[in-house]
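Here's a solo chain for you in structure tokens, the form predicted on its own.
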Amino acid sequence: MIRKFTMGAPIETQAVVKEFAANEIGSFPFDYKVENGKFIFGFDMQKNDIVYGLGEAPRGINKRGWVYESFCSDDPFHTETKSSLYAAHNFLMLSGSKLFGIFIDFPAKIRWDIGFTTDSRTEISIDGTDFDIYIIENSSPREIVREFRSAIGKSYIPPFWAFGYQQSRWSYPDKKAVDGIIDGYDKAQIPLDCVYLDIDYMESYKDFTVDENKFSDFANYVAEKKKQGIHLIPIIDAGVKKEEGYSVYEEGRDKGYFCKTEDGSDFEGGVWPGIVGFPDFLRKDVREWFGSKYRVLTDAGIDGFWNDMNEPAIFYSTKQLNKAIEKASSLKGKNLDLSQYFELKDTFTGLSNNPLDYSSIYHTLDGKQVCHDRVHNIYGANMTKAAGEFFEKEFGKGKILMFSRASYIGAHRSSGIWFGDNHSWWSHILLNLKMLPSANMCGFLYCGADLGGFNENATRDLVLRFLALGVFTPLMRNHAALGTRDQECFRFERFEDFRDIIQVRYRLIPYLYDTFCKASENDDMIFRPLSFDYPDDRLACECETQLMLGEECMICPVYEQNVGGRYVYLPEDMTFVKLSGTRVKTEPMTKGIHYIEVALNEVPLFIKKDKKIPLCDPAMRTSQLDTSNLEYIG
């Protein structure tokens, strides 16, 4: 069942597909009140009750003991300190000594304290008094998620071929390097599908350019790529370059489809190409636009996006930038004490995403100005829903691959997300882990994180056991910064490692995406905490290392440095599974703590007892599996 309470005026999202009735905030369960502008209201827990949601978060499966906020971040550190990420996921669900979910939809900031404050007590502070909070209630935490998945629409589904290993890296700037990677693998027999162009490809950062220096006759390039049954993925900022000449830049000042300033001019930020426009996405006319600039690039054959930047990012506004050198010019010379020299540098160092740059821009929604303030959260999802509307318009559902980092609920039903600016850290393989479920509750089916981790140098075994985790991620991309190590499979010693790995992904590609597919279609999960199967199994409950994979698996992934092997608890007799290359061992265990010896070029599985999963053969690329000759273990 599932109520809905209004208040105010809210601003369509589009998060709901579904209709229900409007109940006035007066008969609210909650107790409530309205401070400063803010609605707040909140609940008590007992001791093992258990707080699951906020999709792409920091922390735990079980959100308990941190305060979060709802607001779309461009933040690379992704530590136990922050609240926020790259998205806006704001459903909630208790599990324990009460059972109910809730969903806010409101695109502004909202800030959860789920025992921080009080350990026995969530209080929810909404930045407004214009929103719609659902409440849904069932049997269930798996049917309360699906109650609210049906109510939020069905979950995107890839093409086939994106469940295939995939390798980026800022940047792969040109045709050789290209072709050095893929050769490298192919030299190596492992396994890819899909070589990433980051923001080297384009003419000066342009979006909708492609450098004719770097990429000559680029259509020709990826038919190319194509007949080795590789797919390009180019990246798409949403910040377009101010420059006289440059075509999307000029139609979208003539047409007035940029962001505004409160007095009707441009604003102006700078990210990679410099000064840039924000499209207002939140204008179906605007969408439209920017929607069908990405044809330049179908057109040439490109079947897969990465929308990127779109929180929005701002490395500095022109206002904001003037200001601070205007400042530094003004000390030049001075003997700058402690406390002025901190506010020197601290002036430089807030200039990117700075709170003021946001409250300063403005869209246009149903005519009237808007501030982006109460609309931050679905300015990237509105982004990623133009490049969903056109491509679904021109090709049909599902025929292409498209992520994005920022989102907001109801953006599932167009794309999938991966998890951001990661970092080569042995905890983010947990956090990853952790991630999963949280998303999948908010519909977001495809996703992943950057494999081996994005900033900072990645050691071998990390990757490797990045990697083990990520055979089961639909998104299996291995992603890494400008001036980090190469972390390319074939560039580590003993390459034959990750041969073992890669092939294992692509023998389970039929299982994974018959498993997505029929989660996308029931509304479902393909990953679940153990609480999920096992409420009452204390130790499944207060399990966050493990995670169950659809009806028949359960995963557990090699998190620590320097170790030949994790414990793993089994809520019930399973089979413990080794996967490594075309090799199966398998070994019955009993329910109870057990101590397991993973190899680095090896992948732990546990299935469930009479339950089964199919292998195929492994193959250099999706297109070559063949899906008609399975082998059953279990």
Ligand code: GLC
Given for the second form:
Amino acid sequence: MIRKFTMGAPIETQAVVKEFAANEIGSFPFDYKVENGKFIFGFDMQKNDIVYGLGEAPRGINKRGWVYESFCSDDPFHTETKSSLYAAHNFLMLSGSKLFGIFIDFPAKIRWDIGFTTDSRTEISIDGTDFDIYIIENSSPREIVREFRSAIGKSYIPPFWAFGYQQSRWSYPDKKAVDGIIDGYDKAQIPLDCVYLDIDYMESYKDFTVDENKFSDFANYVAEKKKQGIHLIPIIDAGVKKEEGYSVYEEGRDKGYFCKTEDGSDFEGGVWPGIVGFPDFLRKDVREWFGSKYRVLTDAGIDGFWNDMNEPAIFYSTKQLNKAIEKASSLKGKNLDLSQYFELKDTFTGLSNNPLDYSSIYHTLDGKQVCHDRVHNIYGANMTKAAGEFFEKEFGKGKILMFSRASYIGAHRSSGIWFGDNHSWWSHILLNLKMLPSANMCGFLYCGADLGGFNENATRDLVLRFLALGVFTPLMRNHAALGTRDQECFRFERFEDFRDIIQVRYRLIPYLYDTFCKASENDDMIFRPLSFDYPDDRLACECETQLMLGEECMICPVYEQNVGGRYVYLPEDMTFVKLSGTRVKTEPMTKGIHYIEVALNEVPLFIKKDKKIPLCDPAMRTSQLDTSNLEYIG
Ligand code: GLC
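For comparison with the form predicted on its own, would you give the structure of this protein in the form predicted together with this ligand?
The complete assembly is shown below, putting the previous chain first.
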């Protein structure tokens, strides 16, 4: 059962697709108060209660013991002390002494204090008084998710080839570099389906342009790669470069499509291309306009995109930068004391994603000016919607691969997400794992992290262990930042180990794709916390390093350096399977704690006692997989 409570005049986010009659906030089942324009409510928690949800967010599967904020943030340091990442997924569930889910449909900030201030209490503070809150009740956590998901609509299903292995880097700057990657993988006999084009494929980082000097005769090149079975996936950024003579910019400016400042002039912020205009994606006409621009690339044969910098990320605004420069000039030659020096320094470091900038941006909603602060969390989702609406109209559902960095619930119907700029840190293998069930609860099924880690240098063993988790994530992409060590599998010594891991992915694709489609069709999760399946088992309920996958499996990646395995907890008797290339080793194991040995070229997996899963033969491309010829293991 879902009950909807409405207060004030909520901004339409289109997160929920089912119609619900709205109840007055007076009948809201939680204690609440309105204080300084904020709506604050909460609930008590018993010692063993678990709080799930918040999708892409820091910390554990059980969100207790920390304070989170719904605020799409461009922050590349995903440490446990952060409160938000790139998404705002306002779904939470309490399971234990009581069982209910909450979805807050509200596009500005929300603070979730989940036992941070008082360990037995969750206190939620909504930064406004115009919202819809949905309370979801059902018989189990999984049923609550299903009920919620049926209200927000079916999850996006990408094309089949998007389940292949994908290689990315910031950036493969030209054809020669891209060819080198494909060649490297082919020679090493490591499967590959996609190569990514990061910002350097464009002319001066201008969306919907391709630099002729680097990618001459682009359409023919895309076709040539397709013949090799490789999809090229270009990036599209939210900001449109301000440049006379650049048609996308001129059209946007002349038609008034960019976000404004209070005085009605275009807001100017700096991102990769320098000063940009930010399309006002909240407007339907702007979405149609921006969406139609993808045609330049789809006409060239491109069938996949990643939308980036759409929180939106703003490195600086013209206004704040000028102020900072003025301040610096006024201090030139002066003898600064420590606090003056740090104040000056902070003026510059604080330029990026500055709250003053966000609150000086205006959108036009139903003809009215709305401050960005009020709608921040649906900006990126509406960029994705612009693309998704165009793709669906032109090509039908699920023909184009699309995933985004920023997101809000609702965007799960037209795209996937990736978890942004993580690090080549061992702890980020587990962070990746923990976000999977939480993202699934919120409808995001096609997701994954930058395997091997984006920022900083990766080591061979880290990439292998990261990939061994990535074998199971719908998006299996290795991506690395500019200036970091090469991270492509074939570059490492004894690359055969990488082949062993990635071949396992291709062997599992029929199973993973089927599990994915079923989850989308049935509003279900692909990955579940163990506690969903074994609610009366304390060790299962506390498990933060293993996940249930589909109806058949449990996954348990190795996540520490210099270890030959890990401890696992089996909540029932299962078959331990080690997969490596075409090799399969199975061993029955009993309920309880076990130490499992896992070599760097092996993928560990547990299959429930009475279940089997199919494997096909590996192939170099998804298009070459023979999915009719399956072997069953378990
Ligand atoms: C952002 C993206 C990252 C990309 C980079 C350059 O940091 O999150 O994936 O490589 O921009 O486009």
